[in-house]
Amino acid sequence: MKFTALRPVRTLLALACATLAAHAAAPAVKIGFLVKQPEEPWFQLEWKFADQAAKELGFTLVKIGATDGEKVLAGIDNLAAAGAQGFVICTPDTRLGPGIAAKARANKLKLISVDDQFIGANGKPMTNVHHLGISAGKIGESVGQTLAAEMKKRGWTAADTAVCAVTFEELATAKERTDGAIAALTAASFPKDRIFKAPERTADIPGAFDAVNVLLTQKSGIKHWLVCGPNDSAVLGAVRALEGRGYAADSCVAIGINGTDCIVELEKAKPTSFYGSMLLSAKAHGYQTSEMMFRWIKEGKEPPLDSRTVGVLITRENFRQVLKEQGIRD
């Protein structure tokens, strides 16, 4: 009779055991995520906000700083060393994405591109592989939008303004947005002979300082200059240039695009023609592709091949409280 008694005991034991083993077999999620600046302010937030997808869905996140195409290989080699079932990459170049794409392939790794779409072989953009990016072109018009709408509220004319069209075209996500912007100042009624470009070498302050000085030296004697450029850093640059050629902040409009690499710019005691950006979410690039990937390998759940993410307009007013909304600052 003892011995009947203790079976359902013995049979619950067993089940406890045989779940605790398969739960201890269930391997645990790991996911990188590389950058190709990881210095910059944009990816530091992406990957904050990648930490906190990690920390409320409980996985375990690899942070990788992928400068060169070098790095990006030999990063995704040591996540499959280390157990990782996937990665979320934006990378240092978008025509690595076959090479990419394939390596991710050969070590059995989810792939999700951020930021930059691959460019394919053919110079298309690789539609086959899973992406959370920009709506760059809307973006663009957006700041051409602004441009034309503060130019209108100034009262200043076409015949004595320019726009100084900062360009690094050599990233599609980068010549969509100045394309787009140039575009919405045409649709304005803009005079398209008062639009110059100043292509930049290098994605950043000095690169877009050197490019809009050469520009300012052949476009002499203009009262107002309109301003706008793929990112914070290309208008920044050209904000100084203009400032070097005495131009005050007042005869000049300047937006930029990403919004966290200018925040500095904001909280200056003197205002500077620096105007505004269009802030884009770092928080849905860095949780949202984290979570995409999380529930991808966890549940199975595959997420979208395109999804795109679109800005709002931060300025000197209202830059804290857009912020604080974004879960940027507290």
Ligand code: FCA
The other form holds:
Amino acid sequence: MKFTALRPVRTLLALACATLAAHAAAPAVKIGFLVKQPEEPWFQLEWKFADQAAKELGFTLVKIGATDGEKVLAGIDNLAAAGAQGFVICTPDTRLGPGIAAKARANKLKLISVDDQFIGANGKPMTNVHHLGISAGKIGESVGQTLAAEMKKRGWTAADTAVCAVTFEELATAKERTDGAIAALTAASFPKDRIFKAPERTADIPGAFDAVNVLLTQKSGIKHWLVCGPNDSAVLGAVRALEGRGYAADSCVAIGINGTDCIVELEKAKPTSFYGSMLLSAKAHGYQTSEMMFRWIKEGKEPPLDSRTVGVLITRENFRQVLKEQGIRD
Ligand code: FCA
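Other form of same protein, the form predicted together with alpha-D-fucopyranose (FCA), not the form predicted on its own:
Let's see the whole complex now, leading with the same chain.
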């Protein structure tokens, strides 16, 4: 009698112990998110969306600004010591890829690269590392097609117009973007000998500003410039350099990529020659990569090896609406 009365209590105790054991066996998920340029709005937005994933899915996110190789390697060691199970990274140098992959393996950390794909010792993309990037060539082509269309709309002749392509060719995704833009302009019959590259030494506004100033010193007397580059910062640097040389806002057309680093520019009451940008999906790059990592750790669900996202053109006309739809602006 006594024994049977105790039974439900025992069962409850056993259940409680089993639950505790299960919790102990499955440690909380901790994921690192390392970015190469934490000061760029693009990367801040990736982090913002990764934070949202952490909150909604229930994991801990460790954000690390990894501006050079040393910071990357130390960051990975710290993550491992803190009990993380994986990380997402946009590396400051894609040639660090083999070293990062080896360090992740040694520390038993799962790895997804975002934005910039790792380059192997043979100089080719490391297709065995899970990656989410953009369809860089196609997005670049859209920039080139839009520039050609805007030139036509304004009635500018090829004799009066030249192309300034700010380039950063040591980074594959950046080169594919400007190659795509140039290919589309050429396909639209823009003369090849009026397309000029301005290689930036650092991938930021000052780097592009300096590069374009050098180009403008060499090529004076051009009436209209069409401007493209790997991202918004590159194109903004070019726009500032053109302004410094006295080019009026309506004498040039510049189109960026990212769409996240040019919002202040598009909000200016007086239009500049920054016509628009190909808006990329910061949410896919921040939220989705973190979610992929979370499910990989938690459910053993391996993400696809290679995912690519697209871009949409935003201009002064539609940027408020599109940014709102994408959860970037209220
Ligand atoms: C690269 C660029 C960033 C952004 C990202 C998608 O990392 O440097 O500005 O365009 O790709």
